[in-house]
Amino acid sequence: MSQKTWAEERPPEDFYRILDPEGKLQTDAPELADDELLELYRTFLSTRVLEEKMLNMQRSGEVSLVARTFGEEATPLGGAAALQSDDWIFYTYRQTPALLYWDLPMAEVIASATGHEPETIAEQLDTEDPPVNFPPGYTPIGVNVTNAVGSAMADAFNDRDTVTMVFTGDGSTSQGSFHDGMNFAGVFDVPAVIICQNNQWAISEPSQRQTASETFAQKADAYGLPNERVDGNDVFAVYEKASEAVERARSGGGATFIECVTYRMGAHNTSDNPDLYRDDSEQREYWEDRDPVDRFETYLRSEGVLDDETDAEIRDEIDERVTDAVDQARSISNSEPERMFDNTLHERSWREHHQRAELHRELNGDNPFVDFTGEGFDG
């Protein structure tokens, strides 16, 4: 019996847009200087080169897993560009442009994917903290919203003039922790911007298998949150609506929910084979014509902001930076295995005591999976 494959139902295109798919303005562009526009373009290209390199490293066994942002870059980039220094970004595994825009070192991004402990990376990489705050990335995406609005509320209690931006996915809107966070944000006017990066696939489930709602933005109505629905492949549209939401949050107006409609062009990650569950040849062609990087490049060239010489200089610079970052990441020595037990939020439990004993047995070349009483171990 063959496995069921899904064909997507393309979401309604009643979203806000500034750049059309051909890179032409439909309305006024945000007021950004040429150097700011080129920084957006540089981040676009940096993301693609870095993620392609990490994909190759995964294929050679240096990286365990890669979840690319390919085709979705405008959503995290436009959102992140709306923030200021000392703000917060709660990210997951598909927001590389947000990290690079705010100068999280490429070597740190690579080293995190190779399994190094954060403390080991911090000790061995001679880097400065980025201007915005990045907590550790999350795999359970729904809880990202709960954690972010709690952090934002703490800032509000302490009279900090900061805004928290959190990224979540379309699939996470089916999780209870997402709704807990949304409800909390609405009730307490939390200074947060919640961005749903709707790439229309929750691993192997298309949107119509996640929700009966016509859009994800309308879910925010139930929690009393202002909401927007934008073209997630249009960096200008995302930036403009995110900027409005950031200003609202910073001035005491509470949280905003933004649905950014984009598309997952490839696999969920490098452990996934999308051919087993989706038939998307028609959709891929449709979204390839709406590629966020090509679209933005076309606009920059039409405005005289970008030419062949500048483009070549930027690409050469990025290639050099990525090569240097890979060398730095490869130079980091392996973390001590016992560091996995550092920074727990409780006194040492019996379970942790048990796991440490198993680790020590394995490191000594013994069978770790034997009956354990705790006797003779004082680690």
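Predicted model only: the values in this text are computed from it and were never measured. Under this definition, the rigid core comprises the largest set of C-alpha atoms superposing within 1.5 Å between the forms. Numbering follows the first chain given and starts at 1. Compared with the form predicted together with a further copy of the same chain:
- Hinge assignment between the two forms, options Leu45, Glu336, Glu119, Gly254: the residue at the boundary between rigid parts is Glu336.
- A rigid-body turn of 41° separates the smaller part from the larger between the two forms.
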The other form holds:
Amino acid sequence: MSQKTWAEERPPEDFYRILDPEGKLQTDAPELADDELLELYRTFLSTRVLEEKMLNMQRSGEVSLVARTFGEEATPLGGAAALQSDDWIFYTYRQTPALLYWDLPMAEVIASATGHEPETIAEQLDTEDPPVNFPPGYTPIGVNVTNAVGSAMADAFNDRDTVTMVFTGDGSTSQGSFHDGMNFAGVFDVPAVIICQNNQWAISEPSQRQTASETFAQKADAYGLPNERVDGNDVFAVYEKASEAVERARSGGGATFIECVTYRMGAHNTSDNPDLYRDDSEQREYWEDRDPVDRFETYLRSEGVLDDETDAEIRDEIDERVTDAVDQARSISNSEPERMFDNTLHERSWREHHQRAELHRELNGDNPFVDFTGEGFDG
Amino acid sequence: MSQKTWAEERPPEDFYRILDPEGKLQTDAPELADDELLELYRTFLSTRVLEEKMLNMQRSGEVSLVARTFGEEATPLGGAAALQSDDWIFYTYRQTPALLYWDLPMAEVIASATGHEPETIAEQLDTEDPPVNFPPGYTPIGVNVTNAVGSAMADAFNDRDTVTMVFTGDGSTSQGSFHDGMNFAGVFDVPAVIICQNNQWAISEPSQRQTASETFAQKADAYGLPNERVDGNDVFAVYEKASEAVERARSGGGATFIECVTYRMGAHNTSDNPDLYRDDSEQREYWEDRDPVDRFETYLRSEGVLDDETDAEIRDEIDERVTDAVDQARSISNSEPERMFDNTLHERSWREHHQRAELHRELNGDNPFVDFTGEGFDG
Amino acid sequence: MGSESEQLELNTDEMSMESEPDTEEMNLITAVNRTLRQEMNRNESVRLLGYDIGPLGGVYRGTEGLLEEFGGERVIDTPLSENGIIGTAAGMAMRGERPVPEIEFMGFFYPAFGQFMYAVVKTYKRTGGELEMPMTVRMPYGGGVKALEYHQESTETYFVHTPGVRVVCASTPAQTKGLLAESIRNDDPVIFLEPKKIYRGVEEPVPTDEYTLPLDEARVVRSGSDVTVLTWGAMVHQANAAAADVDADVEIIDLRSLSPLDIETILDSVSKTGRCVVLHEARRTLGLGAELSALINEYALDRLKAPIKRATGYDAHFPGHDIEDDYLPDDDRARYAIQAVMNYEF
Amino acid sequence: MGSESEQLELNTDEMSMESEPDTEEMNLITAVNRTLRQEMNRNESVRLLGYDIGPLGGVYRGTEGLLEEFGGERVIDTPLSENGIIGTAAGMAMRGERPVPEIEFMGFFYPAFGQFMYAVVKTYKRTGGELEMPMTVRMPYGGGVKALEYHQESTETYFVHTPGVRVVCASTPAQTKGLLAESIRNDDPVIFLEPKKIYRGVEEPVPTDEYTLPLDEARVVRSGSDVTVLTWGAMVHQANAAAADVDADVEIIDLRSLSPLDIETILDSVSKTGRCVVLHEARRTLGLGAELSALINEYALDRLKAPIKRATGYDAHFPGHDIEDDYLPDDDRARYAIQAVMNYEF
Ligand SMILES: Cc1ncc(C[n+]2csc(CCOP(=O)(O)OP(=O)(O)O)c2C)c(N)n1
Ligand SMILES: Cc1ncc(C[n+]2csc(CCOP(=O)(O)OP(=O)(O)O)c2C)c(N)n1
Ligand SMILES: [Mg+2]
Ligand SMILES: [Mg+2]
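If the structure you just shared is the form predicted on its own, then what does the corresponding form predicted together with a further copy of the same chain look like?
Below is the whole assembly, all chains and molecules, this chain first.
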């Protein structure tokens, strides 16, 4: 009977790959200029630095929970880089590179982990809107897939050539909302790209406990969507297939489903302790050898796009930006308690008015329950 | 802009078939003895007679709503015939032949359309339990697929060799509960057979509006389940593939998904008027030519299993049974109003006790709102 | 059922119209249909989603003719998934559309509860007000039509307990027009309940011009000094019938907005009459009557001359046809409750 | 938080045990774990389902060690779908199993609302009592742990308004053991709420022998003559703290069963004290406090010396960490409510 940890099953590796684990091209590289390549590199690094920093802040209690992208960065990065301004990205908690690539202010990323009310962050951080649209990251999983497809329906019906990209985890494919999003995407032929960031784990459950399908890519069959399966640790492969999908979507060819095979190197988040359920010493080694950043760096250096000097410059710049962002985020003061009522409905009802008054009294040390007529808090 | 009715798209016909539309064998018939063949025939006919009778009862207001299986009978019949005693069938409102094949009393079928409380039917109809288990037919769709898979999980975990079969419509595959059932079936390798009775319509919507997948069968890919696609109007084809699936399930080989392609010849149910949304004169003709009963009858006669005399006997016997069943069902008197509280929870709470008393008073013409102490209705 | 004249009177100044508007006699479902058409003409972002709303025009014909007039990108027949409908509608709303999904029956909303809770009611807050969710979910609700299980439910509690959404219920054709138009124009998500039992039962003159009715004001259907009946939807008509048939001067309030409540109108009325009955189809326990009673207790206890009685559905599953009339509250049950509180003495 | 001695006393005769039972000091989550183990040993049909309940032992470790002891067919890690968990559990229950699904957080139950409404609460009725649905859905609920959105909810209203299901909430380790065991043995579906804030905060001696506590009896935590506080779960401890710190003789009732309610105990208490405060984390509108207030109004109005006040969460989304303490009711808010009703004069 006894089962202590899961035995992992490595998924098939017959996926699309451009850059091999040693950082050598297996086939033609995508057409990217040097500055575009460096932009990818910069995002890789800034993700690592930022997340490392946030991890420290979590340890010291400044932020409450951190979920890292570590080791999976090529997937959100390659996907996001395939988009254009005005496109939409529906993300989860594991796509930091997609946010940073499109200049979602780092301070906002940090702030969102502090647990401040959204209005507080918006007001106290004087930041610019990124060129790509990010709806909110939300906690419940699967939900964003359906919403993203709705977003793409809006584009289709308005004949806009905007594309919506959505990221979902492997575990999240089990949700009804994943099913709905995929199905509606097929029926309405929408300009969407649905990316499954298959890191093989959903908290403590390996993907063989999530589905019996051999690949996640083949789930697209159920919905009549074209699919791709790529090495999720190869930013070129992800970029190329995402670009094809974006192009198809933008030109009216409908939605595509892309499985990016990667691996969750660490804990689910800072509340999690994977030692309890997986013994991944062997897997770790295997996946460390396939690290997306190392691989890309090797390539850049071998192509002469990156040298020690540029690297140092980039790293310095990132350190500075992260430090600034941390300062900015730290400067946010706690919300006014009454904030909790903001943006519930557009207009204040009697109830809202009344409960605000109750809260106000309580905070002032006055008894909030003194209204016995319904008119006690007026005027 | 204007769209008045749907243009139908006939699904691909590259499915498994044994008996061609003319009633000729395309390949070997399943091994069924003459009495088994006649049992199938008898169920075909009794379904038609019973449903016709119920339609009349609906017109005269004796039953409230009738959904017919007309033209689709081979699918539930062939599926159900592949089972054995003690197996389980989770059905919807469109599998009357499955119920009748396994001797679910006709009177119960009729009674369930009268809108009597379940307890009333159970008490007033002195009927025997059928050899196969039927959980209740429930109105919300998709739900039964997950429940059936749970039933099969129970069998698997208890090492029983019972099989659970579940029927779902094409439209119902869009529900999250379908997704969940399929997914859990794959992951837990359960002894279940999931049959999609694809009659190409979900009330007013044709299946091309339900999903972009070319076939329903291929939806199984998403869940790692084997699938079959059969001519749903060919009872032999359905029986054969269902039998293989049942055999696989019973011997520990896990679940199978079977798409049976058929066509809803009539209205969704007696509240529906399909003329409003489909112009199916052409389709009807096509599908009438493929009528499952005609086809099977032709075969039986050509094989000498059926002749006019046997046919007449069977029909007489059915008429008698249906007449009896109608009489039985008609004899059910309306529920005692207090029945509504039965079987909500096992024990009566204060609330139930109290509300029963209120109802009782109301029915007696007494004011039910006279208790102002909470003790008014005691003893 | 008694006379229904009172509730058919339109409180015209409420509609801020000139006197003597042109009207057309119509029933409630026709008012739904006309209002959808009006709003779709008025604003291109209004899109209908649901199953069976296209060529069929809805199982109750609420969307009849709209596909022909507006095409398949405005009247969108979807796959058969309530969660998919609400979830894609939410995505559309995030992009500036004004989706008006139809859920075929209130009792089929439940599979959509995830999207409802996670995307619909929270987006506006979650984005600090940046993304709005102007969605109006239409649902036929309520019993008395001898339909199968889940076709007769009245489960507004699940919505009323939830922040970030309005719940509106119309009781007459003219009310329907004004409230539905306002719901669609409103920037909050709205659950719009249509009492299907009286889709076709009751006709009244409905002004042909555009008008809206406020979402935050209950409507005094009938003034009285002895006892207040709080109700909405189809039950307004039962309350009227009871009022006509009881030895008390009954004030009837049609809540119209079930969430948030117009507490001032409610308290004013009960403070005046000192007695109150709540009449609703929903199950009693934590039906909206519970909140109404609690509010009155909290803010007008000293005005109460009698306990508040709740004439409601019972805490049981909606029963079979043969006894559904015994389950549902009606004018008799309303009358009993009125008499009970009238006869009460401390 | 004030003294917590009172509520830790075990009402031992309630457990029908001999005097002086062996006990072990433990916290609430350990009591959950031990009780699951006990019931799994006692009855082979008890099977746990959920995600992360296997090798991880639950994100709160409620199922720790159980996979190793009972194997993967008794402790079933499922795909990540609440609807799938509840739906397959329902199918298993139809086949005579006693599934005990875990929903990781109450706020993630919503995608399962379809299966819950269609299969769980209705099967027993739908089959005229032939098929039972003996399922116990365990869910950590409630706030105060500085977790993300939907990890802090208290939405028992959705369940309490629904017929065909029991709703039970434990407030101490010893209560947990007796109530959870009884829930699992009970033939009705039970929503079993675990106050995660005090999973580890409070320890008490728990009898080592098997015992059950009734699902239909509220518990008088502390007797008093001036005012009744109705509460449950983590708030019982806040009520105790408030009672210790207020100039009134407070009676505290831990409801234990939120549905159906033990109305007799409630009415007895309020009839005695004449004053009542409800204390709950849930949003106020149609929180269970509404029903309690309405019931008291209906059956004990003439005993009331003051309106009933509801010290509750506000009608807003559960806020960010920075202000969650201002959202949640605590001993202060309870005290204010007690004082308000104590000082009230007609
Ligand atoms: C509806 C819902 N159920 C449960 C959770 C709790 N939860 C958060 S993340 C997670 C695992 C998700 O796994 P996966 O989709 O593979 O994404 P990953 O974390 O691996 O990126 C779970 C169960 C949730 N957020 N939402
Ligand atoms: C959850 C839910 N939503 C909506 C309905 C209303 N409804 C009843 S049958 C039906 C169509 C089902 O189509 P399909 O699955 O193809 O089955 P068929 O009627 O063709 O046999 C619909 C929408 C329902 N019963 N349950
Ligand atoms: Mg994952
Ligand atoms: Mg169909």
